[in-house]
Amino acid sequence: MEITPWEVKGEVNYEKLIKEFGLKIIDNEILKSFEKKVKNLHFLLKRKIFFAHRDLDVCLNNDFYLYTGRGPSGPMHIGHIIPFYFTKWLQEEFKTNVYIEITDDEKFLVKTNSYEEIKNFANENILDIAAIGFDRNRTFIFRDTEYIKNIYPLALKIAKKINFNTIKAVFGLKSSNNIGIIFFPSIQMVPCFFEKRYCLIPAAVDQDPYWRLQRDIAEKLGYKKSCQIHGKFLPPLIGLKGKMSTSLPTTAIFLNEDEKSIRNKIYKHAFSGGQPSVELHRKLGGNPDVDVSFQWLYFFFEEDDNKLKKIEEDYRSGKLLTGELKDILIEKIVKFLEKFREERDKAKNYVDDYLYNGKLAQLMWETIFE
């Protein structure tokens, strides 16, 4: 196994990395927590899809603010989406603001691609975001390249409290890395620092070294320290092991995706928890535990929790055979993917409500020269 922010190789063990990364689980105490101040408990929650967390009661009993973001690499797929979902849910139920930051040049520097690919990814990849519906009040959408000479003051100020070694030692860097790369995280870190208080960070398990550098800065800098809540990865077609890919397409599906595109990638690259034959199937039933297709349903297609436990009986029992399984979960793509694409044509109508909310961007920029 061997995680950094811009590469996940191997099977991922989520109890070594909470290990390794000194999280703590996300618990039914913290569960409990989270009740008592939300209408109803996530699903993503209640299925420990986000699984672990710094501090996360220290924001649930304070007043906090939410920042996550994108590096555009290219097109999105399922497995980008899903904590923008969970981070909206998050805003809905606090009613606070939400930071995200499109990290173009982050990508520029660790990718092969040219800056105008880059640039034309992170137009569309905001797009996506912006059509999950975002409190457009209190959500402000930057890229890092646009909107640098903001930002630049307070990265100056982080940089200068972390040394090289640090870098090179959380982030696994080597001496054929570019310099570019070694100044980044003090530029990922700087939303951090948007508001005096809290921050509560929504992301994959991957971008977690930049939140430890922060934890280990911020207080000296006079802010506090960042709080994260964790996330699994949605695991790849081809199997249990590891995350999606960009540059595989058979391991992913994407939001520009067909109908059609769709059906042939599940039926032709899921991994089945079946067996062999119909016959052993009725008699044997499936294991839905490597089965990637319920696995999928699980993690976000299927938020009934009856209806999941139905699609589980059946498939353990043999009623429910392979390619039934899979069906349910193409029909749920596509309606959710449907339903999508038509939120990302009205949010052309207002996208750029997030990308100039003159109010967050003042509230910054008081935070970081005041």
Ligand code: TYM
Contents of the next structure:
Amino acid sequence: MEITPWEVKGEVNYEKLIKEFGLKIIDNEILKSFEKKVKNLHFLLKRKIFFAHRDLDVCLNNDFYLYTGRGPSGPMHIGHIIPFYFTKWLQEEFKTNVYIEITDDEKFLVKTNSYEEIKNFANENILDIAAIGFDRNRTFIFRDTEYIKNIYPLALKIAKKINFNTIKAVFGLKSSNNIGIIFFPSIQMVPCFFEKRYCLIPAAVDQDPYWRLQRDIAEKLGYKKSCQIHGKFLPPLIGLKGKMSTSLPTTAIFLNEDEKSIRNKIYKHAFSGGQPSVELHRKLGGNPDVDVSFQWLYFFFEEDDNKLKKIEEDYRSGKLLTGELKDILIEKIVKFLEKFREERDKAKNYVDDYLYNGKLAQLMWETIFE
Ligand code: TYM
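I would like to compare: after the form predicted alone, may I see the structure of the form predicted together with this ligand?
Now the complete complex, all chains and molecules, led by this one.
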């Protein structure tokens, strides 16, 4: 297993990650404190898809804002949007500000794409994020290359506190890496300092190295340590190892994919926990624990616990065949994306509200330049 913000290799062992990264698990105790603060616990919490945290309890007992982001290396896939939907839910429940960083600089530095390509991906990705429906008065989306003037002073202060050896070790960098990526982590840490309140970061666990560093230096700079709530990776279509990858299209379904392509991909590539023949399947039943179609329903596409349970039981008993399970998933994804695209079309009219949210930009500048 190898996990950095730029690469996830092998089977992800979440228990090992908790130990290695020094995280706390989302246990029933913290879920109980959560439950007291919200109307209904989100299914991503109940199912422990958001499985680990740092100082979540501190946030729940104090005032906090939210920070998350996207690196525009291509079209977004259905894994990328999970932390965004969860962040939106947190925003609704806690009526708080959300800052969304678009790290176009990062992706230009780590990918082979041209600057123009990255710029286009950023515009498309911003529309995808706008379609999710964050509160327009409380959300600010910014591109690094555009907002650099405002974040640079703080990035410098951060950079001066971290040496090359630390960056090399934490991010697994080698001498052959370009020099841009050595400085970049200071840019992704800046939004953890946008407000004087606690900062809570919902993301998948691959982003953790940034936050470990931020927590090391925050107090030295006179700020609070950021708090995290970490999600698991929606597994790749072809099996439970690694994460979905934009550069390997058979591992993912993208937000801009049409129904025919979704159907073909799932029929052809979705790893199945079923038996080799119908007779054997009816006799022995399938294994939902390794079946990617079931796992995708569990992770995101079937919110209803009772319906999910029925699917699981029927699959285990052999009543439900692999093809039928795949059909259930395809129908869910197609419906979800149909609705998503309607929202995306509407978002074209108001995406600027997020990009030029004067109130939040003002708040951020005041904290940075004070
Ligand atoms: P990026 O664009 O790689 O990923 C965007 C968000 O999606 C999460 N993610 C996944 N979640 C579930 N299943 C998957 N298979 C999956 N793959 C990726 C990522 O953890 C992330 O939350 N450097 C960042 C951009 C960024 C950021 C942030 C992300 C800047 N500031 C603050 C989170 C929080 C990036 O390239 O993310």
